Structure formats: structure tokens, C-alpha cells
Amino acid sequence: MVDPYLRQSPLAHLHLDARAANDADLVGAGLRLSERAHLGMINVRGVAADPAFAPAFKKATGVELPTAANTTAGKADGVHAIWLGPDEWLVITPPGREHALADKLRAATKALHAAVTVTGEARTVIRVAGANARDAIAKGCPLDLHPRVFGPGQCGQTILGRADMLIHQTALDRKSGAPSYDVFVLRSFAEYAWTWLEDAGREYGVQVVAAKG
């Protein structure tokens, strides 16, 4: 049974829904922030070189296994897989779908050298978007986020300020050039990361937007 504490958003006390309603008509903000609370997360370990592993992974998840370093596969607002290392991936699902998908992964890989662990309660996700999203994150992140080297579908494990994070660029608006990122942080660092991002974006204008699963 999941601890009731873990069923709550780690940012619930910041009343982000009320702030989003208050900011609904705000225009011109260079930074848009929202929490993607309760996404399903499944850690998968396996042998990418095993010819049976990638097909089993795709059969269970519906997405290709990303084998190139720092890449992702699948739809950012649906089921997708994030490369963490040569033998490790993080599978993201919409809220409530992680346990069923984990069971499918275990069944598909039971004859292989693999491990499947549901880990979603450990982290939350902050979506950072807008014309100045890259500028704000770059204030506290040593990773090179220039669009020539880091674009949609790419990811990296790095830091934000003093907190460890996993960052995934989910999209790039072709018309405006504004990027969108999902920032994964441990629950214990969620408030720190949120307030750090708000402070970093203050010069551009910050809008809190309604949460999306």
C-alpha cells in the first residue's frame, strides 16, 4: 500500500491550481511553470545488446527502446522512455497506468536478464516552457542546452542549482522557437526546484499554468 503522504503532490501546499487560475489571463510571460504530479515512472534495467530485449520492451510499452545516449522515445504527454544509461531506462506513463504497464514489462522480459521497478512516488515533474525557459534553466544548470546540441527528444542527468535533476526537452515551438522541458526532481527537492525556477524566471515574467498529467 502506498503511503497517503506520497499520494499528495509535493507542491500541494503552494496552491498551484489557484495560482494558475489567477494567472490564466496573463500575457507576455517568458516562463511558464506547471507541476505534472503523479506521473507513473518505471525503472527498467536490461541488456540492450540482447536481440530479444528491445522487441520485448516495445511489445510491452508500445515505444521503441532508446539506445543512443541521452535520447528518449515515445510521446512526451503519453507513454515514453528516457535513456538513463547503457542498461537503464525510465518509462513514464500517465497517472495510474504504471502498475499495469510494469506487469506487462515483467511478463515480456521474464525470460531475459532484466529488472522492472515502479519508482514514481520518489519524484515529481515540473514542466518549464516559454521563450525564456532555456535561459532560466541555464542559470543553474551546467548542461549545454543550446538548440544545436540539445533539442526535442534529448535528455540528461545533471543539476539545477544544488539539486540533482533529470531534464527532458519535450518540444520546440517551430513558430516562436520556445522550448519545453520536463524537469524530474526528487520529492524532497521539489519545493526548492520550483522556487529556484520562479526566482530564475522573475526577470522574464513567470506564469503558473494548469497542471497536466
Given for the second form:
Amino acid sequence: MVDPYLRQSPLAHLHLDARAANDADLVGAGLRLSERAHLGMINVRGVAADPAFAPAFKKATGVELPTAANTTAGKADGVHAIWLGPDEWLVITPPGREHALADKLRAATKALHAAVTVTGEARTVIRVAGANARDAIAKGCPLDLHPRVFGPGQCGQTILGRADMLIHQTALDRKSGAPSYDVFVLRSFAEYAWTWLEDAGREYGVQVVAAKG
Amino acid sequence: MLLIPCPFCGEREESEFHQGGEAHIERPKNPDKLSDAEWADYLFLRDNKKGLYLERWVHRHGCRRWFNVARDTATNEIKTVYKMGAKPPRGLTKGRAK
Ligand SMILES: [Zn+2]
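Output block for the form predicted together with the partner chain, input the form predicted on its own:
Let us now look at the entire complex, which starts with that chain.
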């Protein structure tokens, strides 16, 4: 377990807080970027077909097990679960809550064929929002993000530029139709993904937004 | 660009996948009893045929699962996909008769 005071975002050297302060009054940017640093992440393996597994998962997390491919469950700003495969999920928690939740998951699945692993600081999350968020990501992503086939609550593991990415659409603004995505990348790809997104968003205007955590 | 129907994620673009060679090649039960030529055949020699071919693919940048694909190597048409450990669907000739 990493002592919380030792935690450092893989984007710390970009001084995003200072840029966010600078951009605070910016109006009309088509792309808004922020880092959701230090979210807790737990990899969960289990047998979806085992009738005891989904209830045990829900008991520990308070979230329904998303068994349909490419779907998520729970609140994107709280505890939520992301489908990774037929027997694999990623549970996201607010910063610092991952170990307590992993303990609960382990206790709940103790008698089952399951594995619970806190993945620590392996990945970081970039929140990509704004009227042109979809256009910017689509420049380097083979996944079809058209609202007809990919909407809020859906996820996919795919590619962003030259990096692996897990993408989760967290919201869709009803008035403007602007989507919001959480983009998960391995921390060694964080700077690449961030600068790639800034570059992709140049034609729409990019605003750096302060991280909410 | 091929659209490959991952049995778990659905249709995705080819760039998310890697091909893993011919499917249904069984490791010989008694390697010690094989001649060098027979062992080399198991280890290195593949059909590489024109037409229907049964092969393994992995959804490398997606769900990271392996699965089988029946593909026509001349037209790139994907006839079907099926899970690891499953037998090729009826009506599809085996990639390698052994
Ligand atoms: Zn897949």
C-alpha cells in the first residue's frame, strides 16, 4: 500500500492546476480536460454464471454487477463497476477507499471462485468533456462512439492513438448533446494520452479544468 | 480494415486484434517418440492455405481474450468465430486433417 502522501500523479509535471487557474475564465472551448488522479481501482475476477457471485459483488460494493459486455454500473463520480471481460471487472472508488472496499469484496467472495486485486497507481483517468469531446477522441480511436451505439454508461477497451485505453462515457448533456468520457490509460502513457488529446482538441479550443478528485 | 466480431465485445476493428496462427494444433502426447521431422512438423509447419482457414486471434487491445476465427484467406471473409476449446462449427472443414 502506498502512503497517501507519496502519491504523485503521472501528470504532476504538467502543472495542470496552474493551467486550470489560467483557463478559468475561458469561454467556448470545445474540449475540456481534467485529470481524475488517484482514483481507487480494484480488478475483480469471478464467474458471472455462478448465481452466488453477482449478489456477493453487490453486497460488497453496493453496485450491480455489469454482466452485459461494454457496460458499467454505479455512479461515475462514486463507486462504480466497469465490464472488462466475461469474467473480469474494474471497480472504481473515490481516492483512498480502494483497500477497505477490496477487503469487503474478498470477504464476500471468500467461498467463491474469485480474485480481488487492488491495481494501485497503475492507471490514471483523464476526464474528456465538451461539445467536441467525441470528435477529438474519434481522431485516434477505432471504437464507434456515435451516440446511436455508444452512450452514457457504456465502456470499451480500445486504442487512443498508439496507447491502450479504457473509455467510459460518464454523461451526456441533454441540452447541448455534449458527451463526457473517462479515459483510463496506464500511467506510463498518461503524458502521451494527455498531450495527444490536447493536440486533437486544438481546432476546437482546449480548456484545462481543475481536478475534482 | 476488417471488422472482427469478438465473441465477447462484439464487432471491432482489426487494429485492436492480433492473429495467433493456425488453430487446433494439438501438442503430441509422446514427444519423445517422435522423429525430428515429425516434431518439426508440429512445431513449425502450418497449412498456409488459400481458402477457408481456422486460426486463433486475440483481442489484444480490447478484452484480451483468445478465440477462434474461420476466415477465407483469399477474400478475408470471416465465416464465423467461436470460443477457445470449442470444436469448429459443423460444415467447416478442419484447417488441418490430423
Ligand atoms: Zn473482446
